[in-house]
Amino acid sequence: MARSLTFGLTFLFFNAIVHAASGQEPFQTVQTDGSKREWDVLRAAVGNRLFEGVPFAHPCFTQGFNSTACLAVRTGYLDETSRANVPGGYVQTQWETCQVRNDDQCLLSYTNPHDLTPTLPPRQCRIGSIPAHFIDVRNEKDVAAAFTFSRKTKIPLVIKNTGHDYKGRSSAPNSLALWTHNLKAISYNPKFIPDGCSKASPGVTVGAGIQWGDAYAFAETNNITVVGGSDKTVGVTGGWLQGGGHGALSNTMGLGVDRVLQYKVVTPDGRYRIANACQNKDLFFALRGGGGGTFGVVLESTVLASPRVTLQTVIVAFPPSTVRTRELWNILTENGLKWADEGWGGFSTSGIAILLNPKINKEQAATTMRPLIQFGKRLQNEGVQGVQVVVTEFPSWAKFFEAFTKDHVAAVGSSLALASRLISKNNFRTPSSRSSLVSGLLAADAATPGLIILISAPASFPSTGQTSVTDAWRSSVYHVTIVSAWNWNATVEEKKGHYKAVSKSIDNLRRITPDGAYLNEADVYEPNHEVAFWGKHYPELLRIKRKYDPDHLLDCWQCVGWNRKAPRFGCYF
C-alpha cells in the first residue's frame, strides 16, 4: 500500500513538472546559451526527450499550497523514492539551490513540509543549481548528441540518475543534464564473459538507472548476492560504483570497484566503448575508482555475482550517553582488527552497533562477539531502559537489508554538510592508538552529533592492484562520516558555518589518521583532495582524463582534472 501511494504521488508530481516545462506554469528560471536552432537540432536528435528543469517543490509555489500537485510534493518531500524518480529532485536539497545567494531556491521546510511559510511572498520559486534542461537518456546516441551540442554551445553537462550525491556533482546552474534514470534493464548470466576476454564469471548486468533496492530484489530472486550500498535508492552504476563503492559486505567481498567486470560507456568523443580487463584497459582502470561524471557517461555495468550468503548478525542498541558510547566504541576498537580478520562488517552510532558476518556459523559468531553481547546484557541487568540485544541469522543479504532499511535510512529532504575519514589499521594496534581513536570519535560526535562508523573497508579482501581508489582503503577498517544540517531559511553565512563545522569536527580524526577519504562522502571542501581520494593514482588518472576528454566537456567538483574557476561551480563557496 505504501509503495502504491508513493508511486501515485510521484506520478502526480511528474505530471505537474511536464505541465510546468511546457510553459503552463512559469517560474523564475534562467536564460541559457545556444540558439533556438541548436536546441531544436538537439531535441530532434534525442527523440523529443528534452525538457526544462523544474524544482521539486515548484507546484507549491505556482499551483497553490493545497493543490493536488503540491500535496504530492509535501507528502513525498522526505521520501527518497519520490525524489529519485523526479529529474529536479535531489536527496540533499542544497544542490537544488544556489547557496551563495539568499533565496535562489525553491524549498519547503524539511522539519515540516506542510508548513506554508517558505512559499509565502515575497519568496519565489527559483531554479538555483538545478540544470536548466534535461535529456531523458535512452541510448548511447542521446549521449553522443549531448556531447556534440555541448562542444558547440559551451553549455556544461552533468550526469544524473537519482540525485543521491553529497557533493553536488549531478547539478549545476545553466547546465544540460543527462538523466539516466530510465535505463532499467537488468539480467543475470552465470557464465558472463566480458567482451574480448575468455574467462567466465557469474555477472549481473544493469542499466544506469537501476538502484540498489532493485538489484537486491533481483539477486534474491536469482539466489545470488551482489555487493552494494546501504541505501535502496542509490544507483548501482553511477557515482557509487565509479567512485569506489562500499557496503557492509565489503570487508569480505570487496569494494564495488573490486567486483565490476565491464562498463559500457560513451566517451566525450561520442564513441560507445566497452571497458574491461581486456580492452580499453586504461579507461577501465579510471572507472574503477576515478569517480563518476569525469571520463564518460556509463550506460551499463556488469558486476560480479556471488552465491547467496547467510549472515550472522549481532545488534546491541541502547539510549546513548557519553559513558555508554565510550564503552561501546572501546569494545569495537579493542576487537577491531580481530573482527575484521574474521569477516565482520557493519555500522555503529553513539547508541547502536550492528555487526554482520557472511563467513562463520552461529556458534562461532556467539563466541567471537561475546564482548559486545555481554556489554548489552549487562546494561539490561543494570535496568537501563530501551536496551536491545539481538543475536540472529539472516538467510541472505536481501533479507537483512529489508529489515535494516525499515529503521535506518539516510537523511532525505534536508540540506547538509558531510565529511568523512578512513580509519587505518594502525589506529587499532596499540592501547594508546585505540584510546586516541575513541577520543577522536567522541569529540567529533559531540561537535556534530550523528557520527556513523561504517565497518565497510575491504580490510580482509585481497586487492588486485587494478583499481584507482586510494590505497588507504586497503589499509583501513572504518569509514567514518559526520553531518551538519540546515533548513530552508538558513542565511549564506549560516550555510558556510555548517561546512566549516564538519571540517573542524572531522579534524579530530584527520589529526590521527593518514590522508584518506571516500570521495563520494567527503568534505565538500576536502583539503588535499587529490591525495585523500586517489593517493598515488592521481597522475595516471589525470593522464587518462586528458586522453578521453581533451576538450574538458565533463567536469565536476573536486573531480580529476577539474577547473575550479569554471562558471558551473559558481554556486559553491
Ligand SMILES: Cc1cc2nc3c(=O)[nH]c(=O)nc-3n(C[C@H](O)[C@H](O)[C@H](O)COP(=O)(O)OP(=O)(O)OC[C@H]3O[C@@H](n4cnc5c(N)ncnc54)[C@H](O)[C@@H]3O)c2cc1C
Contents of the next structure:
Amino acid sequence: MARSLTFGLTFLFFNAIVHAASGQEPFQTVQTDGSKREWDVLRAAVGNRLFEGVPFAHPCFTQGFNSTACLAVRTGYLDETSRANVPGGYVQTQWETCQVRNDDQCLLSYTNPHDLTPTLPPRQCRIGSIPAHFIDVRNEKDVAAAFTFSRKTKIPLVIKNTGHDYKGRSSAPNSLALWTHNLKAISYNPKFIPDGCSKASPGVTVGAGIQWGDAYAFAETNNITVVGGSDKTVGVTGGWLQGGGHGALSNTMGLGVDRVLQYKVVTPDGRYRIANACQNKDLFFALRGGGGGTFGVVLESTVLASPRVTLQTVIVAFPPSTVRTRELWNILTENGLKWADEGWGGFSTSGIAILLNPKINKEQAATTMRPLIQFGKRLQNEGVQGVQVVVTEFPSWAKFFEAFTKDHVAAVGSSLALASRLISKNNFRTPSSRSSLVSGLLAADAATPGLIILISAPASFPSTGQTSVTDAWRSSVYHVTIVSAWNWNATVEEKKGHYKAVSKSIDNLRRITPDGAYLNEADVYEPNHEVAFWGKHYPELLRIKRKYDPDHLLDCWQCVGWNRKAPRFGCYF
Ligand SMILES: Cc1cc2nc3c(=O)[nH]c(=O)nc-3n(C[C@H](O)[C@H](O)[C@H](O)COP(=O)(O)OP(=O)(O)OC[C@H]3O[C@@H](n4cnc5c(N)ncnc54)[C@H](O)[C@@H]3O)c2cc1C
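With the form predicted alone in hand, show me what the form predicted in complex with this ligand looks like.
Once more the chain from above appears, this time first in line as the rest of the complex follows.
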C-alpha cells in the first residue's frame, strides 16, 4: 500500500530572506539578459513562482546587525538546515561569492557569526555567484518553461536542491536557478514496478526536494531501510543519487546508484521522461553516476527499500596523537579486507573509528573487532584520559543515525576546498602496501588536518554492471577526504592557496592509488577528471549527453561534456 506525506517550507526564515530583497537598501544586484517580455512570459508560465536571488546574510548588511532578520541569519549561519531551506543559502560559502574577486560576496565570519566586522563599510552585500533568479519548481511544466527561456535568452540554468555541492555546481553568476526544495512528496510501495517493466521490488518514491533526514524518518516509520549518506540535509535525488551516493551501509547494500529503480526527468527538449531498466535505458545509465545537473532535471526518483537491519556497532574514540593515530590506522588497514568481506562500514578520523555491520550478530562482532576493541581498552588501562570504547547494537539505521551522525556534520557556513581519493583493495594486500597507505594517510592528515576515512565503498556488494560511476568504486574499500577552510576575509591568493594545499595533500594518496575519485567530493581541480570520475564509461556518457542536450543548456564544473570557457564558470580560478 502506498503512503505519502508532504512537508512544508520553513516559511518564517524564507520570508525574512525574500522580503529583505524589497527593503530600502537593495544589495548590489546584477543585470541579467533577457527582455522584460521574455521574463514576463516565464513568470506567467511558472505561476509567478519566479523571484530574485538574495544572499543568505543580506539582512545583516541592510536591516541592521541587530535587526530580527539579521539575528535569525547569525543564529542559523552555521546550521545546514537554515541554509538548505532558502534558495540563496549554500553550505560552503565560497559558492555564494565570486571568489576571483575580493569584494563580490555577502558573508559573515564563520568563526563568529556574531562579529559585526564583515558588514562594516566599505563592505557591501554583493550577490557573487548566487543565481540572479530562482524558480520555485513545483512541476514538469516549470522546468520545460525554464529550458525554453534559457534556449531563447542564453541565460545559463542551474539546478539548486540543497546547496551542499562541494564544487559549486548549484550556483553560477547571472544564472536562472531551478530550486527543487519544495518537491516534498514521499511514498512507499512494497511492490513497486518500474513503468513498462514487470518485476516488482519494494521502492520508496521521493520528490526531488526530499533530504536524507526526511527519508530516514520515513523509512523508520515503515520498518524498512533506505541506503543514504551521513548527512541529514543532503538531498536524496540530486547530486547524491546521480553522482554515486555512498554511506556507511554501502559496503553491503551498494551505492545510491546501485539502488535506483526509476527516475522521472525533464530533458532539455522539455519532455518529461521516465528512465528505468525498461525505457530510456541510456538515460537511466547516465543518471546512475554521470552526475547531477547534466542530463536533465530529475523531479522524482524511486530507490530500493530493504527490510530493517540490526546494526552491530563498535566505536573507539581517544585524544589523537601521531602514535595513536598510526596505531589505529594500522589496525584498520591490517584488517581492512577481512572486515570489508564481513560487512563492516563506517568512518574514521585521527581520533575515532566508528564501525557498523548489518550482517552479523553481537558475539561475532565482538570477536572480529577484537583488535580494535583491545586497542581502545589498552589506552584506557594506560590511563589515557577521554578514551571511549562502545560495543553496542542498534535496531535500525535510523536509530544509529540519530545517535551518531545526525548532528555531527561536516563544516557548514565556511568556505573550503575539499579533495578525495578512492583507496583500492590492492592498497591493503601486503604489509608494504599497507605501510605506504598508512604513511600516505598520516602525511595527508598532517598537511591538511581533518582527514576522514569513509569505509563506504561497495567492496562486498556485487556490481550490477549498469551504473556509470568509475569502476574504481567496485575495487575500493575506502573513500578518503581532506579539507582546507578559509574565512570571509581571505584574499584571492589565500583562497587559491587552499585549493593548491588540498591538491598537494591528496597527492600523498594519488601517488599510491589507481586514478579514481568520487566526483561529488573531489578536488575542484581534479587532474584527469574524466578518467578519475567515470573511467571507461566517459565516451558513452558523452554520447548520451550530446543526444539529450544537443544545445548544451545544462553545464557544470568538470561535468560530462562541460565547456570550461562558458561565462558561468567566471568565478572559478
Ligand atoms: C555536509 C556534507 C555531507 C555529505 N555527505 C555525503 C555522504 O555521506 N555521501 C555522499 O555520497 N555524499 C555526501 N556529500 C556530498 C553530496 O553528495 C554532494 O554535495 C551532492 O552534490 C549534494 O547534492 P544536493 O542535490 O543535495 O545539492 P546541490 O548543491 O543542490 O546540487 C548538487 C548537484 O546536483 C545537481 N542537482 C540537484 N538536484 C538535481 C535534480 N533534481 N536533477 C538534476 N540535477 C540536480 C545540481 O545542479 C548540482 O550539480 C556531502 C556533502 C556535504 C556538504
